[in-house]
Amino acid sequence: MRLVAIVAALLAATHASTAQNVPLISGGAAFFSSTNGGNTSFLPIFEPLIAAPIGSHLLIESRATIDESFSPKSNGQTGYNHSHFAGVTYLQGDFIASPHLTVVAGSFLVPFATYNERLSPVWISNFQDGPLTASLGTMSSGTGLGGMVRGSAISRPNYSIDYTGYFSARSGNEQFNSKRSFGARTNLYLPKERLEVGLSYGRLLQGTQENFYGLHVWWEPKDAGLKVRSEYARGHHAQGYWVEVDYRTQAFGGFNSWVGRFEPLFRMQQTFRRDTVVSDGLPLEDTQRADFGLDYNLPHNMRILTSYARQFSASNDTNVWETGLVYRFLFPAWKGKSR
């Protein structure tokens, strides 16, 4: 994960001034509401994350999820159904062997395409809902249990190439559920153009064995306030894509002006069935969905998320209205000691 590289850089920068590496506690808390087809649900959620360096080469990191879900009762009943969930999303150890190699062991996020690793945390996502294709290539649970290697293969002023490869064992553990699989991803990044193109591959090795293929393109032009992100994923039973665009203007005093804090969003996505076998978490019919959002970035790491989506399929067309308030936190576990 990019968190590994960030923490590694912080360790190198602060090594001369501190006598110990202080764990960082981060994460997000949110309250979401969603109205789908006239039914409104509520979801308070808390996602803490810890990154604990041990020396200059070892990092322990973990993220957990705690949420309460309230949804309307069906069959004409009044009131709400309530469910509770608490669990560890992942727990891994990272050994930073060199700038070109990091060895990971434990429960990790499956590195297929970009959404699962980079955009799924509640404090990063622009929309409440993940894309329809989020489960393709991530082996449904989104996590693996085993080992992974990753790092920079080539780094030049005009381009860089990084790689990731993993193997996951089968696990039925309630907290660390995973499927037997392996996969790899490689990314090409052009710093001047601020363009990234990546290819992903995954193979499920248990049950009905399947291959998954992915392509992602990210473009964030310098000083433009524009971000374009996209993915395409293909499995044995379904395929699909999503394209997301968000923009913040600097024309009225910069990003921190009251106008610059507005962030209009648009996401287009489609899924296509190749057969009706249920194994990938995608809709059972060809589906199109357009999401229109308007987020507002408040001071002190708070965001207001609002969106409207129209989803089309052969059996049903629905409107989805969503609102949410998200808070991001980051602080050291304790004060570091100076040399």
Given for the second form:
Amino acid sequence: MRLVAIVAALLAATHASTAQNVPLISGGAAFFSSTNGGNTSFLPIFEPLIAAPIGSHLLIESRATIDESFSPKSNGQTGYNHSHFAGVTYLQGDFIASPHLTVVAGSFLVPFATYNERLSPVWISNFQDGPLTASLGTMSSGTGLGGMVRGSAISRPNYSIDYTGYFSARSGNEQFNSKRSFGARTNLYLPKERLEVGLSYGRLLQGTQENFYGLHVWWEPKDAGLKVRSEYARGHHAQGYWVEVDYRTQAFGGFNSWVGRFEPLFRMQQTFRRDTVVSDGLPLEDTQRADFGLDYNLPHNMRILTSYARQFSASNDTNVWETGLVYRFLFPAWKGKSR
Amino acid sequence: MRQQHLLALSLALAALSVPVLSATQPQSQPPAKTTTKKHADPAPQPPDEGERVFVRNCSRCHATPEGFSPSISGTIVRHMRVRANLSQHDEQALLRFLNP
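Alternate state requested, the form predicted together with the partner chain (shown: the form predicted alone):
The complete assembly is shown below, putting the previous chain first.
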């Protein structure tokens, strides 16, 4: 109900929009199944996003998650347990203050490394599961409540550098849960090499106060259909990395041929505990995992995600089979004025 | 031992990907088209600046939406400016690309 009120208020505030600046409604709807250690769970999920510009400098945007999880009952019982979740993922106002500075206020995704901000939406991620290190540096909840500054520091034909810095207050609110923390990230992008290297830092300022360090490298050779993405993150009590390779061929009629729509994937990840203090969401023991995926990009913004993963740890080795169907939608909140 | 197996598997996959990559022919991915675009150019043109901005900042993370109303192109670009930390110059080039 509160979410509906927020959305209605946003749309009302932006009714006087220009021809190209009509508020949009986007997001994804998906149905996932996951078989882990012989138990199959089902997850229908809906992630709407709204973005509403106000004037020429302000943008209000928000994303929410609504899902229903069905998992088999334990202790030999038949049937399924199910749980419901609905919540705001983030709700932020972006004020474009100058060509190099945007000020963000509200509830925002913690800008640590790349996964949380760029790859976590259900219609973007190649695998159903996020990486094992996803909670490292993102302060567990993945969102902050406070302020953020960000922008392009330098943009030249041969390179560009951007920056992000934030401070988050502590919040126990059900919808805007966050921890007191601050952090920063900077990226160097070399467009000719299609190479991005970024450094992240975060500090948790409550409870077990600790520093987090992140390094990410993305490489997408030109016209090869290949994407190599990687992240390394280190906290005071654990560390880990993931490397994901994603390929689409153009050799049989381009990306939109029936062959070109296949997208084989491979992701390797490892986590290492430095001690037994559990404060960061990583597995309790050293874990290795290899994910083999094959996605298919259907027409009309639909994707089929399939993957098999083998996960190794000292106490348990498991197979994880996952399949899913994702639909991405994107449309105006209302019919815009004709130009 | 298990880690060694995983490492060997990773290396084998990387090695296998090399001939596959070398066999592909360079060809750029089709850019996003708004629903107002009626006709494709008759002859191949070098990518304009807006297309380069699109490829470098948008399609690096997500698949290209198959089509959207031109009435939201400005909103999309503003969202991308914040999310991808675009410069003002790149923002304007991207807006021109989405609204030729």
